[in-house]
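Consider the single chain below, provided in structure tokens and representing the form predicted on its own.
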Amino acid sequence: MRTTAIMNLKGGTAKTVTAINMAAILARDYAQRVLLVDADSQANLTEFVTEGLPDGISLGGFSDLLRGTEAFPMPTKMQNVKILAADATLMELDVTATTTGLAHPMALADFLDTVEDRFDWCVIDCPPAFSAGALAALAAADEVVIPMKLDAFGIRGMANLMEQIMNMRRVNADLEVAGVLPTMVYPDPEQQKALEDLRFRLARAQIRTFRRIRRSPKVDQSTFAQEALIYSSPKGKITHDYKFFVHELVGNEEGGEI
């Protein structure tokens, strides 16, 4: 199994419209089992994908799991797509939970392990802190994609995101970045600017910058909507881009279309 954690300790850089999407697309266009991980305790992801549950169910999810009970993926609105809900009790879990024993910051890595038969892959929606939440889903990961908007607080805040991710190599040596995903691009000589500095830094350090996203209504929509872009607009330009975007990170290729 493949797993992806989607990370930027900023938010609002489309962090969980990149999960909802990659998640659809890698079930729909490339017939993957593919579970979604939600990291964070906004609980976004959970509630977009899911008709949710009555107060006071638990959820046998992602925050049960750090503290070392069982959990259990639930099934989601997309076919072949199940998820490791949030729920508000992870912003009790700090990255000292790890330290004091309340969160056990390799249990997703363990068990990722125990349904590796049963999905080919996993996506994480990591919140925008370096919680324990953050920190077992880079333990757990096999790579990052950084979704990135295109500001002068995002790029700054880049080097910052990096280093977090290299020490997560003394627990998780096999880390890797995917590559950084501009989002929200709109057409503007600055946003080019900055999109071409960004890649002229990137390839300097050897880390691969994704097609962008561009900015669009149609994201808003679809989440009124609560369908993925596949579904909600089938031959929007943004639709397109995310389907670029996962055509790359699947076969690993750059430029070009598909």
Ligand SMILES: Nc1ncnc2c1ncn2[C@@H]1O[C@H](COP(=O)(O)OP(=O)(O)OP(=O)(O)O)[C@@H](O)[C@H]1O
The other form holds:
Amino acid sequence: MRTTAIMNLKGGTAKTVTAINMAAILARDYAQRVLLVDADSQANLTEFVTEGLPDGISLGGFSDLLRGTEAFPMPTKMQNVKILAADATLMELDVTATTTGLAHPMALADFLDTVEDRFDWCVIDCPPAFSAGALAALAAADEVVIPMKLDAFGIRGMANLMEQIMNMRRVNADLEVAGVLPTMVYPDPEQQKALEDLRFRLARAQIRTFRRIRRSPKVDQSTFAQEALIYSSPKGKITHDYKFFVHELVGNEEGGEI
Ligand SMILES: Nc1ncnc2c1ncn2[C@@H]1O[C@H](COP(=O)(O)OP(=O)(O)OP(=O)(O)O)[C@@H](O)[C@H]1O
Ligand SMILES: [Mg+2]
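Would you mind giving the form predicted in complex with the named molecule, to go alongside the form predicted on its own above?
And the full complex, kicking off with our chain again.
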């Protein structure tokens, strides 16, 4: 099983949208059995791919796993895609994780070992912070994909992210950066220049930059329809962008060294 964490400490860079669409494409077009992990207490991913969770009921989701109890992947609306769901109780763990660390830092890594024969690819949607979910995710992941919005805040934030990932390699020495995925890219010349600059800077650091995901109103529409883009907008340019990204990622056997 290949395990990819979708991560950026900055909020709103299309981590969740990337996790959803990557999972849908891997399942449908590459016949992969996909396990999604919602490591974010906002639970955006869980709400998107399931019919909604009954309040206050423990469902054997991701936070149960981090507490050391049993977890069960739930079915989603997509064939061949299951999810380890998040709920708001993950937030309590986030608070304790920052002060006393995680009680079970390897819980997700150990769990993935037990389901190795049931899934081909695990995609983890990380929160925009170094919270409990992110720590467990990085400990379990083979690689990180870093979706990035092309603005100065995002680009400066990335240096910080690299530093944090270096620290995480103390927990998981094999963690690789699969690459940075520029998201919400406008077609104007300023953005194209920013993209070229980014590509150049990352190449110098021996980090791969995936082509790009264009900005499109179809993404917001797909969140209302609660459908991945390959279903809600099969012919859209943005759908093509996500397909191309997955094609790049699938072909990348090596990943890039940090
Ligand atoms: N390519 C795109 N074009 C237009 N809008 C987009 C695109 N990608 C994402 N969005 C929108 O940007 C917003 C943020 O996306 P998303 O929730 O995936 O980000 P995130 O990184 O997971 O955020 P958070 O850090 O809060 O978890 C959403 O409203 C989403 O619909
Ligand atoms: Mg998110």
